[in-house]
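Next up is one chain by itself, shown in structure tokens, the form predicted on its own.
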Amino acid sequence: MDTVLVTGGAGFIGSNFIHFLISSSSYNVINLDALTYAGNIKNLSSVEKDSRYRFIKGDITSPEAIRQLVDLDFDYLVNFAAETHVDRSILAPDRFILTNILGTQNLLNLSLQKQIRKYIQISTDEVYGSLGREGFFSENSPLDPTSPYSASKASADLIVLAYFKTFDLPVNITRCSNNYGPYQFPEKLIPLMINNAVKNKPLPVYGDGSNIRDWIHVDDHCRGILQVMEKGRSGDIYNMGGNSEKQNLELVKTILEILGKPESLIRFVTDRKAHDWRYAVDYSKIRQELRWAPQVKFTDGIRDTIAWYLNNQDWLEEIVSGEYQHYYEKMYSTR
């Protein structure tokens, strides 16, 4: 039986790709992560004693956590480790570097001296920088990242494609539109919104609402990645979309909609620096290759994601706290 390396796998995607793995694959799974303030192992509490997966805390910075790996037997590497959120790596880039680039370079060695199939590199459609009122992203669109956090993305996706061209490593990269569902970090638009209109707080949004984005359930993404993972042509760059264009304004608006709050509660903020307008992306490459499309549709998903908030109103409160560390050291101290 194959196994799956997943670094970052107690994030939000990570997360879910390990829950998505467990049930619809027959893979075995090693996750790897360093359980930042993003990182939360309650996320994977129902799969924790299941047999084909594994936790091992460590950062993709640390030679020490490199070094545990080697002697470990996988077949792919599936890296979302990153620091990804934007406001961060406006304030502190130092962070994003080194993680999300040096972190980076040391999974590609690690894959080359494994010899593994293949290494796939989570990346965004941030990298591209920002759209005009038309037109799509494809993956020949040239690289015009505009934050930290997107230049350090772009930077690793280089790196990726020079170790395939350089040392044959096979790699694919994905790069895929803004992604909702569970399990996703409360600093983030959605998670942030949900929470702040349940407890009647201000609902802040940047200037005056109008910045586009694609919106695209994390279950599409992670059927789209997998199947990258198997199929597709190594070296290549895949675009995931979930084909929902939405004004962040009229997003926060169908969320207090769905919970039957007033639109009172919405204030807003001065603009983010290099607020990019709009992303969109055109997924026709791996419509046509590999046969994926989003299925989730996101009057759909918008309201499934919302429920599984209130349903998990606990989680929530663990996060904010950070309660959550206590639980970590319960669990896994002696293991």
Given for the second form:
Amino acid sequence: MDTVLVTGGAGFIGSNFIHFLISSSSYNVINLDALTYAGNIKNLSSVEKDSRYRFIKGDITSPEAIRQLVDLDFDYLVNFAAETHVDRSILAPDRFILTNILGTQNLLNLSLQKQIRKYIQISTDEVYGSLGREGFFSENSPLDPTSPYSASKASADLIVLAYFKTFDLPVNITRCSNNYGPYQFPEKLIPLMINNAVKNKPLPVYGDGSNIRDWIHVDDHCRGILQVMEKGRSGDIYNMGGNSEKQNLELVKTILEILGKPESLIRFVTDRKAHDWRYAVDYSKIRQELRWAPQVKFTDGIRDTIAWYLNNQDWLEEIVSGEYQHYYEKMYSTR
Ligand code: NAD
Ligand code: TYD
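So the form predicted on its own is up there; where is the form predicted in complex with ligand TYD?
Full assembly next; the chain just shown is listed first.
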């Protein structure tokens, strides 16, 4: 059976993708991850002993890690490895440039050398910048990133396309909207708000909370990635969205309501710099070409997600009490 090399598989979406591959396909999986603050090997404890799964600790920016991969056999490479938090990219952009751009190029060189069947770059709708009230991002929308994070992702996308055009490397890029679900690091909006609300701590809403994100359940995203990997046209970009736009304030109130917590926990704090106002995705291309559409209804998905965090308090606690605590205090004491 074919082998998929997943990079960044110990993070939020990568670990969900590995669970999905092990449970719903017959691929072998190699997971290379540097285990940064965002990577958690415990996300994969239930597949650890599966004979189809293998973990390698390694950094995609390091030549030694890449050399290790040259000696392995794999047919596909799906790259999730990245620095992913916009606020961190504003505080300290350097690591974003290294991992997201140079790390991607290392994986492209490796893919060329190994002559693999397909390289999949997991990108984001944030490369398109921000929308006003009207319109949706299509694959043809111009790249207009605003944060160091989104600019690093857009740069990587251009290099991926250059390797297709110049060297005929078979590639796809997926650009998905905001994911939610199990194993998301509690610096991102939904797990952060759940964690704070459970502890009766303030919920920091940036600006006036009117910003809009298009939420997609991570299971829908993972299913789409596999379809693109197997059936996507080489050189093509595929957008994915959840068809579920929510204003941040509305979403935070929904979380409080489900948890039975008061809205008085909400604190309006200083806005994020260059805060993109609205993301919304036109996913008609993947719907028409690959018959993909999101299936999880937001009202069900958010209840299940909240239940997951409530049932996995130990997982959450270990993260919140570690390195993240210092970062958290630094971020929010200044607001
Ligand atoms: P995450 O921050 O939860 O996980 C990132 C993973 O990459 C971690 O396991 C980390 O240890 C690993 N990593 C970081 N630097 C590395 C390096 N130099 N070498 C090897 N591994 C490294 O991120 P996520 O939310 O799961 O996002 C995964 C991918 O999906 C990213 O490329 C991101 O841009 C993209 N994406 C995320 C979302 C979202 O809503 N979370 C939406 C669209 C696209
Ligand atoms: P985030 O989860 O960081 O994802 P992204 O910025 O990549 O879309 O943030 C989602 C939205 O929530 C974004 O508009 C910023 C906002 N936000 C807050 O209002 N408070 C917070 O504490 C966080 C982390 C985000």
